[in-house]
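Single chain ahead, by itself, as structure tokens, in the form predicted alone.
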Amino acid sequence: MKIRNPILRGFHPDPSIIRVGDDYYIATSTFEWWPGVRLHHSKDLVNWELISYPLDRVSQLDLKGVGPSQGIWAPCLTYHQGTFFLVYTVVSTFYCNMHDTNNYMVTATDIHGPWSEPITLSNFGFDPSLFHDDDGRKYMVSMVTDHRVPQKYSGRLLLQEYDHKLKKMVGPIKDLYAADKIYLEGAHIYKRNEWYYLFAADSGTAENHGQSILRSRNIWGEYEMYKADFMERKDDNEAYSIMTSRHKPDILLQKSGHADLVETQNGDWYMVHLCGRVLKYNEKAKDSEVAKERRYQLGRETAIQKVVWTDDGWLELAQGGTTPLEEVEMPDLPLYPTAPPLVRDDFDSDTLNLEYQSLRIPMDESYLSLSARPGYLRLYGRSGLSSRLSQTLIARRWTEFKFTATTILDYSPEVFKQLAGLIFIYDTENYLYLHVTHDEDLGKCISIIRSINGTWDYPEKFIPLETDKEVILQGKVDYGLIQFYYGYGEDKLQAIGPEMDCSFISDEACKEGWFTGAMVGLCSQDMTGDRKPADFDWFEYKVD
């Protein structure tokens, strides 16, 4: 049996992996989506299950007001002597010269929590990673941001010791890497056969992305970069990558890089890394101007590769070369199937399914309820869709380019400032929203809002609805195109609006923020301040 990539499909970037006994855990970035950091579990590296979010209290994580694709960046998960350690960045200011990149650590003795209150670390840059040395000492490596014009280095990594008893950074800060051409970030340190290895993402996180490895006999350096003949380079500015997709634009796993390593119980080594699947447009859209652009609606995902150590102590892909594979040899471990993915949620549970996240803030009882009307999800309308402060919205990831999302809504808006419905969203400026509202002349009605980088329009006029009936809302996504439907029975739906391009709900298409991925979910707005409730009987996400 082969492992099929990506192993975590849809928006799951910056994977960090550990093994504790027979259990494997991956942590991934969540940016402005709440709660913070997704944790998946596996016993075979084939089947993965979402198990928890470590940052689930406002005292641990306050994302209110952060911009698109800011918030939680690049968590690093480690385990040492009975304790789990999670270090991460909370980005509050970006897309400017002076970045605010605040680094923190939380710990737990159980992977399911509770996790501690955050410990403040140094803030030189983002992508912090914790290393536990054989003598018990701990060190943090991170990249460095530079606001100067021009910047002194293209890429820079530094190291400092962390004192676990004092719970703070101590001692000198030293550069491990500083270069004027090759940019490194997302670094991890490992120790093997008395070598310290610096494993780092290179060349940004877009289509030039790759993964480099360096080593030193001393943790403080100097570090030598692995340079081999099989590493294809077009010029001196290009990194020496042990894995990259930059020269193969037609393979499935683009953007490959930002990796982490794990050793199995049997001594095999695997590398998890982020990747992206480029949108291949629907036949109906393939000749349009927008179809000529390379877009990544599903965001950056997590894939896995088998790796081997060479006789002279360097790391390479098991298959040779630098190209990541769609299918990878699985380890010699028994298969351990996990529960099937959630398709239809009838909202019969007392708690919201882990698949859902909200924007920036937790959805407490003032935003939603699963008990006010048993069997329904009640959303209390709050701020508008551009708000970075108090949106009532839950959403789950797009995992494929073709799927159908459907819900049924019981809602009685009284003014046009009250809306609720089904949303396909990338961020607060890019979405398509099939919603029910009220019009002074029509009464209860339905329409579509389209927002592309903050520019609004209505692709369909307002259509009146029957006042006393629940209405079904549906969107069918088909490789860059979307068609909306509505009606009063699942077998009696009618199209609303034209079939539209939805590829702008994507990395690369947004003006601000392009690190997350497309989401689909439910939301409600009440800009009167009355918090009008909207009741959803069920929500279905079905891959076609």
The other form holds:
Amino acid sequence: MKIRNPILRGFHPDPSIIRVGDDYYIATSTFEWWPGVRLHHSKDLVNWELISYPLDRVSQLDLKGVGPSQGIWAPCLTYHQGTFFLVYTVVSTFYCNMHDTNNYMVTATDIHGPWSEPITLSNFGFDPSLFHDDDGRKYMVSMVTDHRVPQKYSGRLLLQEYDHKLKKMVGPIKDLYAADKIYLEGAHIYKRNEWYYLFAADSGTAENHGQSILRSRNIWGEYEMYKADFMERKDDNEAYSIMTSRHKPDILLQKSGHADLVETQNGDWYMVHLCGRVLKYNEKAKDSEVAKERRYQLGRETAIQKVVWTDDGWLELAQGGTTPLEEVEMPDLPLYPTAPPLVRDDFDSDTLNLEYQSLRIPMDESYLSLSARPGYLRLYGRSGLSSRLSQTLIARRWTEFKFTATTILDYSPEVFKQLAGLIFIYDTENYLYLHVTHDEDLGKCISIIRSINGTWDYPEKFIPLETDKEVILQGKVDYGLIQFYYGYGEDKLQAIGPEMDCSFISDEACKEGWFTGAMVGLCSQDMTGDRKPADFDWFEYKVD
Ligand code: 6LW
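Can you return the structure of this protein in the form predicted together with (Z)-L-Arabinonhydroximo-1,4-lactone rather than the form predicted alone?
Let's see the whole complex now, leading with the same chain.
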């Protein structure tokens, strides 16, 4: 049996991995989606299960108002002497000149929490990572952002000591790497056989992405970069990557880089890394204008590779070369299957399934209830879809390019400012929304709103609905195209609107932020302030 990549499918970037005994944990970035940081667990590296979100209180994390793809970036999970440490960046200003990238740490003695209140770290840049040295000292490495024009260095990593008794950064801040040519970020430090290794993502997170490794006898440097003949380089400006997809635009795992290492109980080594699967447009869409673009709807995902240490102490992919594999040899560990993925959620439980996340604010009883009408998810309508403050919206990840999402809605809107329905969304500016509303002439009715980078239109007119019936809403996504359906019985649905491009719901097409991935979910707006409830009996996400 092989490990099938990506192991965490759909929007799961910047993976950080640890092993504690027989248990493996991966933390990934969640950006403006609440709660903060997704944790998966595995015992075999094959089967992974979502177990929790460490940042689940507003006192730990306040995302109100943050822009798309800001918020939580690149968590780093470590474990030392009975304590889990999670460091991460909360980005409050980006896509501008001066970035605000604040770094924090929370700790817990149980991976399931509770996690502490955040400790403030230093803020020279993003992607902080904590290293626990043998002598008990702790260090934080991070990249440096530079607002000057031109920037002084293109790639810069720094190191500072962190004192856990004082709960603060101490001592000097020093450059570990500062150079013109190669951009580095997402760094982690490891120690092996008296070498300190600096393991860093190179060349940015898009299709040029790669992973580099440097080493030094002293933690403060100088670090020597691993340079070997098997590393293909087109010119002197190209990074020395031990893994990259940049020369192979046709392999499944594009954008490969931003890796973290783990050693198994048996002494094998693996690295998790981010990757992206490029959208292959379906037959009907492939000659269209948009199909000329390489787009990644599923965002950046998490994959894993087997690696080996060479005799002279460098790290390489186990298969040789620099190309990540789609299927990877599994470790010599017993299989530990996880529960099958959630398909139809009947909303019969007291708590919402972990798969769902909300935008910026906690999912609480004030606007979302599983008890107000047992067996239904009740969403009280609030802000409009452009709001970065108080949206009533929950969503889960697209995990494949072809799937069907369906829900059934009991809703009696009284004015056009009340809407509820099924949404396919990247961020506040990019979505397709099949919704039920009210029209002065038609009464209860249904239509579709399309927002592409904040330009809105209705690809379908308003169609009247029967007043007292629950209505089924459905969207079928098929490799870049979407078709919506509605009706009163699952076997009697009728198409609504044209078959449309949905590839704009992707990293590449979205203008303000491009770090998350496509989501699908349920939402409700009531811009009158009356909080009109919308009741959803079930929600299904089915990969075809
Ligand atoms: C992540 C960083 C990156 O922190 O993207 O471009 C950021 N590089 O490594 C968000 O995933």
